[in-house]
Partner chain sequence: MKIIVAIKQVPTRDSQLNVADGGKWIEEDDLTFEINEPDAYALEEALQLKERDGEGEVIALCLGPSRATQTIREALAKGADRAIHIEEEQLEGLDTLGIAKLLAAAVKAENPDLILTGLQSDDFGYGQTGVVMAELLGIPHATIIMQVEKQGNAIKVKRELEDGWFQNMTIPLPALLTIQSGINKLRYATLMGIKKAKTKEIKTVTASDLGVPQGASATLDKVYMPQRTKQAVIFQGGDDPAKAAAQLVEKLKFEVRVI
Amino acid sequence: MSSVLVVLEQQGGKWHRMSWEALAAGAELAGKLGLSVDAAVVGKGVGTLAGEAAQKSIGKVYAVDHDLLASYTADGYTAALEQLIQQTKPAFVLFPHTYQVRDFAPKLATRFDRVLVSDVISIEAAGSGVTFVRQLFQGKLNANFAASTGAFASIQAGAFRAESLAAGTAEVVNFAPSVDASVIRIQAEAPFRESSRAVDLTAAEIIVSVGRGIKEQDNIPVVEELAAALGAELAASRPICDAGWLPMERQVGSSGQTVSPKVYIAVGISGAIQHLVGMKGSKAIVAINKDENAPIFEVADYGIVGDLFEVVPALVAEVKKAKA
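In the form predicted alone, the chain whose sequence appeared above, alone:
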């Protein structure tokens, strides 16, 4: 066992962005243990995708290719990856924490008599020992899970930064698993498709997000003016969208969009775990809240304790002055 294997996710020939965050987690773990990190991509005709993954500074990329893997099924993916893991014998197996992974990864881990530690936010390693950290009770507690060699884990969105991956040239290894049609008991239907969004917050470099501290819908223009001055997208926490004050497509959090802009300004947001999951991968987080004990300050790079109705107009004035 000389490597950490990261199973990347693709759908319809397009990468799931969380794949790179999981690969970053794998690279960090491998570095701590003095191991190499390898990747695997599953499907039909995945050679091109494997070549793209091979542009990262990792050891090998396994192109797990079979006609019966063209459409995702838990049975097919489990059978194919079971064979790959049996052959490569990785020290640890990591996945992005996606809906698809939640479907098949527990089944795969059971094949090896292992548990799957899900939604991991950090990984600690000392010597040959590894501890996976995940949150409990909506983020009120962190739990440490000591993991033995061969453990499986999925990585929470935003917990690791994809840009930490260095460029490189990895070896692409074609792996043709033996998958029989009788193994696949599920008939795949058309994949679920979300309705198109008028706003793609994931592409924004600057986001100004508003929470319940804004008090009422008539006060939304206060933060809209800051967003306009910065050339930022306007976003919100769930209560704002549930109330209909802003469209649901502008919601950030576990039931909204997951974002990682260069700058995320949280205005009047307390910092519930459901919201933090959607934005804690931001490069720089600025929090404005009158409650100095608000959880948002625990993840903020810069914090302003004060009344947003005083702070935000002052910021707008300074931004306009700087641009003049």
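Keep in mind the model is a prediction, meaning the values are calculated, not measured. Residue numbers count along the first chain shown, from 1. Rigid core: the largest C-alpha set superposing within 1.5 Å between the two forms. Compared with the form predicted together with its partner chain:
In this overlay on the rigid core, Lys215 has a C-alpha that sits 2 Å or more away from its partner position between the two forms. Once both forms are fitted on their rigid core, the CA atom of Phe309 lies 2 Å or more apart between the two forms. Here Glu205 counts as shifted, since its C-alpha moves by at least 2 Å between the two forms after the core is aligned.
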Second form
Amino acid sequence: MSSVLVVLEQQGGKWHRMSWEALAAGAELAGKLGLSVDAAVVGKGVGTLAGEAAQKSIGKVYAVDHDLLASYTADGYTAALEQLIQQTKPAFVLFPHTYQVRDFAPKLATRFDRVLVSDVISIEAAGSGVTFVRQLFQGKLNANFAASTGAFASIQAGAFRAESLAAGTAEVVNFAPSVDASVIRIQAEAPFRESSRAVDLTAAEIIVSVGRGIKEQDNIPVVEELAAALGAELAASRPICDAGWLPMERQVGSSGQTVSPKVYIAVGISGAIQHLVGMKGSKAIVAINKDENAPIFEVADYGIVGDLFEVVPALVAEVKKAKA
Amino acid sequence: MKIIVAIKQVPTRDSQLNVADGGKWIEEDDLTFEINEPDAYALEEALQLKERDGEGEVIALCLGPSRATQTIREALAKGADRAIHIEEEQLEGLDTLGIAKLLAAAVKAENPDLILTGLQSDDFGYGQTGVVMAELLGIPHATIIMQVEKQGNAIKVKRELEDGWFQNMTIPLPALLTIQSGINKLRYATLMGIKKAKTKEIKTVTASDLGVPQGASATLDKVYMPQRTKQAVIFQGGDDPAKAAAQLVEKLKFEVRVI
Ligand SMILES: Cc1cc2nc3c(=O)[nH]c(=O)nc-3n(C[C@H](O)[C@H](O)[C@H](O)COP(=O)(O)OP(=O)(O)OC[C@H]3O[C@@H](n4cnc5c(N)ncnc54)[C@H](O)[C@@H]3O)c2cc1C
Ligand SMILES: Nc1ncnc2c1ncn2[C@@H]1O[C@H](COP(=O)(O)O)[C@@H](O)[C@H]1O
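Please move on to the form predicted together with its partner chain, as the form predicted alone is already shown.
Below is the whole assembly, all chains and molecules, this chain first.
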């Protein structure tokens, strides 16, 4: 009988934490369909990792092993997983929605003339029909996608709880794909980081973070004043750093820093998932936004709906009053 | 180099969205539209690559309804040499594979050296149309690209990884890249450019011209406003910002204890 296959992610022998959230999603889907859930880990010498994954209450763990899979390439991973899927014929294939998965999973799905239902936040199953729920318009809208057996889906960060996976002993199955060096067309160099960060936002107790609601660079002092009044560090969403209004090292999110201050004050930030993953862990979150439906309010503890150009100066005055 | 840039027209960012009757899509009548943000960066990168080379051609490719002509004209005004418009009124009825098959069919006829797409559309947000196109065309790809440099018959790119990491890679041409916002500085169209755009070619084709059979393997059943689960304490700052500010400061002082 076929099962739900979850492709876990590792790099240099280290797990990507979202792997376990995807596995939890797979276990939930398998439970609803009365199927078992299997996992796959891809790389070179992944036996130890497969052994670790086998300590969960799942069916099998495939150790997809090949010298040419030592470092990630879309071509290599696609070739290897195509063979695994052809052989094991899973009912559904799930991935964590990481940057790496974005790079190869759509290619893999295309090999099977299927789409990848990407960035899924929940899964409903009725009979044999499965509905994947994903967001549209950067979280402003939800959509249900109906998919039949054989579908591929990737799971959004934080949507499923890794802790929901029970411990167990799964069977490790070695899978040796045939991968020819000629299929790998890209020459990848070792990952690197840009010059060290001068600003360490992770140590800040209070962060005032500014988004595109600020409209133009000349308005940045509006939030700088709030940060000064609170004794806070200034941070920003990506578009602000892209535009060069604040330095890159102040960017919070999936491609910037991950912070968890006592309070994170998001000013004119909509709350796209790539921003949320960098600040969701804050002890308290305050959102100031003129749009009451902005997704940021979903993670906020406190909020002011209003025009930041009126609200922030008023806030500065009140903070100063409270501190006096 | 002959470069094709896939540009999509999407509702402007601050649009107030309302679900249309039937719950299958949003009401579009009152919306305004613009180029998908990363696609604007992809177009700019193509123009800069051509300028650095001193020769070549930049072709804008757009699948969308007739209103998308506006966005195509803007791309031409910024410097694209010509455009291909695959006219299709309702994209939400297609899945990514359907969309990519149409785009790939139009690309194939042109035989470009390089294809650029945005990394993600602001409306659907599938984040994969480019990757699927590359697979359909049988060419290599790289995603989330922050730098592009031509080196003979190959390109060297800087790819963004998570948490502030990057990776350089070299890819033989022809290839497809998905471009990340912020890779370059966007230009504005000049008056001269706008004037010239009027004389540039926009080739309009349909799905049946391209001979691509349509069918979706994941179908969009329903769109709806998300159910908000977390109850934030919200103060209304519309009429009396000072009062809302005072209420928030009280929370910051006595509950969050940061003041
Ligand atoms: C692979 C990838 C990686 C990414 N990495 C990151 C990342 O690390 N960090 C990151 O932040 N983003 C990242 N992004 C981008 C992310 O998807 C969003 O596009 C971005 O976070 C949006 O920034 P924003 O909220 O400032 O702008 P917008 O989404 O444009 O939101 C602006 C907000 O301001 C509000 N507003 C406007 N005017 C006012 C006013 N006068 N008063 C009050 N409110 C107002 C609006 O209602 C809106 O909610 C990434 C995207 C991708 C695809
Ligand atoms: N209808 C379209 N017309 C032209 N390009 C598109 C279209 N849909 C998607 N693309 C391209 O594919 C990229 C990724 O889109 P998506 O996969 O929907 O997130 C976009 O940034 C565009 O460059």
